[in-house]
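This document opens with one chain alone, in structure tokens, the form predicted on its own.
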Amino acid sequence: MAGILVYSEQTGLAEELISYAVSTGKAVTAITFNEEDAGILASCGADVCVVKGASDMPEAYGKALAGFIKDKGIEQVLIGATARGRNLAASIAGYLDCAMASDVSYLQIVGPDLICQRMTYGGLLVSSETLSGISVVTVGPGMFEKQEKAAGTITSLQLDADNRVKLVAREPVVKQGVDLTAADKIVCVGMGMDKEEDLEMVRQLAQSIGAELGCTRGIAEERHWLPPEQYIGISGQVIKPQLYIGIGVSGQVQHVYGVREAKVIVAVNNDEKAPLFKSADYGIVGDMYEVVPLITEAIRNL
């Protein structure tokens, strides 16, 4: 029977993708390599297969999963747009010799067709594509909401691993920043700030409204004032908060791509022609060093 396959090693993202897949009315199968996640994923309405094999690397099962997809008659494959997910998606699509779209920003499944949109040329254009037959897409967090449904089944799935690549060592990635994708409010600082010590002024504003602190690419990768995890943009974090405040952010298209799903966008910049104003719901043209302390004081006096 035609259906949808879902995978992401990030449990929350997998729940979102399963919830959307279930809403289409098709049979949904989720795979996981972590037995502890099986019950969580099943509660979203998917039949969950816990993969068992000689390797604990998901990337080693691209060929085996391609065969599973063919045998089960699956039409669409939704995979989380993580580094690991993109690797596995490309492998599966290659073995199936089927259509694939990466990092889609819009997704709709209509019968055997998968309709999607994705940003191209660094966010300058939106490409609309319709994939027919077996198709694979990678999807980032925040596009769909988790929904609990009648629990699906949980079974084991024995697959043959490709052992040409072996894991010889594992070291944890040391992350210094916060998870901006889960933040409800974000204050973002841009290259309009003069010196690193002035970050404290913006932190005070963020604390006054219970927001997390983010930044543009230049602040993280050129000046190294904040960790890379706090960089927002097309190649950084793509966020979906209720409130985004850009302080000294010019608003180039690569950055706006990462904030465009915010419910309310506020821009503070002394350049009235800054591109961010075109995307903002509210804008203040003024010197951040005058405006930010006044806003912070006004909030604290509420």
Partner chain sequence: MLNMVACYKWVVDEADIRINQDLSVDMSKAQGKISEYDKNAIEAAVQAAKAAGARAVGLTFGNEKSKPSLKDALSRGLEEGYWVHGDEADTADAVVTAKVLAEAIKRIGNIGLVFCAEGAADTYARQTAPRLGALLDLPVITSAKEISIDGNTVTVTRKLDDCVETVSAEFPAIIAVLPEANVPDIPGLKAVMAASKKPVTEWRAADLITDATPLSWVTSVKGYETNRKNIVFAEGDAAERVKQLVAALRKEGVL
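This is a predicted model, so every value here is computed, not measured. C-alpha atoms forming the largest set that superposes within 1.5 Å between two forms make up the rigid core. Numbering follows the first chain given and starts at 1. First, how it differs from the form predicted together with the partner chain.
Relative to the superposed rigid core, the position of the CA of residue 227 differs between the two forms by 2 Å or more. Annotation for residue 102: C-alpha shift under 2 angstroms between the two forms, rigid core superposed. A displacement of 2 angstroms or greater separates the C-alpha positions of residue 192 between the two forms, with the rigid core held in common.
Pass me the form predicted together with the partner chain as well; I've looked at the form predicted on its own already.
No partner chains or extra molecules come along with it, only the chain itself.
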């Protein structure tokens, strides 16, 4: 049986991927490790296999799933682009010795090939790629819409786990910061700020417009002034607020990747050559220590 295999441990994302896969007219098999998800996934039109095995980590089944895919003659593998999903996807691709594209922003199956688009160089460029033969792709949330279809079957699937990586402990993430992805307005601090105490000045600005505080990677990972959940960029949070104000943010491409879906982008920087100005709607070239309190004051006086 040829067809498409779908997996994501995020139920909503799995539903989206199944709905796309079903729309191609091919047979769709969905894998889950969570029995409770089986019915939900089946209702999108996939035949669901509930995996049983000796490991609690989906990544441990790369080799076994590669064997399953080969046996079933599956041609495309769609996996949700999460940390686990990407790991499992590349492991399957490695064991199948087949092509893979990560985090695609567009995808189409054309005959025996798969064509896709994805961001490269930290989001600076868009690259179109063709994958031949069996292919694996990872896809983030929101690319496809979930659709209900005639329910598929549900069976269980016993697979061998790679138990060489042992799970010692697992703890849910305790979010120290706010959920920036849900924020309507964000004021972001960059490395142009001299001292940690000066964060207060930017907090005042954020407060005046009801914004959340974010930062660049350097502020969180090098200076540790704000928790890592608060840094914005390709390896951090990707945000979609109405308003983003970058204070002393140079605008490296990896950071801009995380903010460019914002409706309005504002840059305040004393360096007129700061790349953020090129990605901004509005900018003020000037000393943040002069400009930021003036903005706060102007807004309070509105």
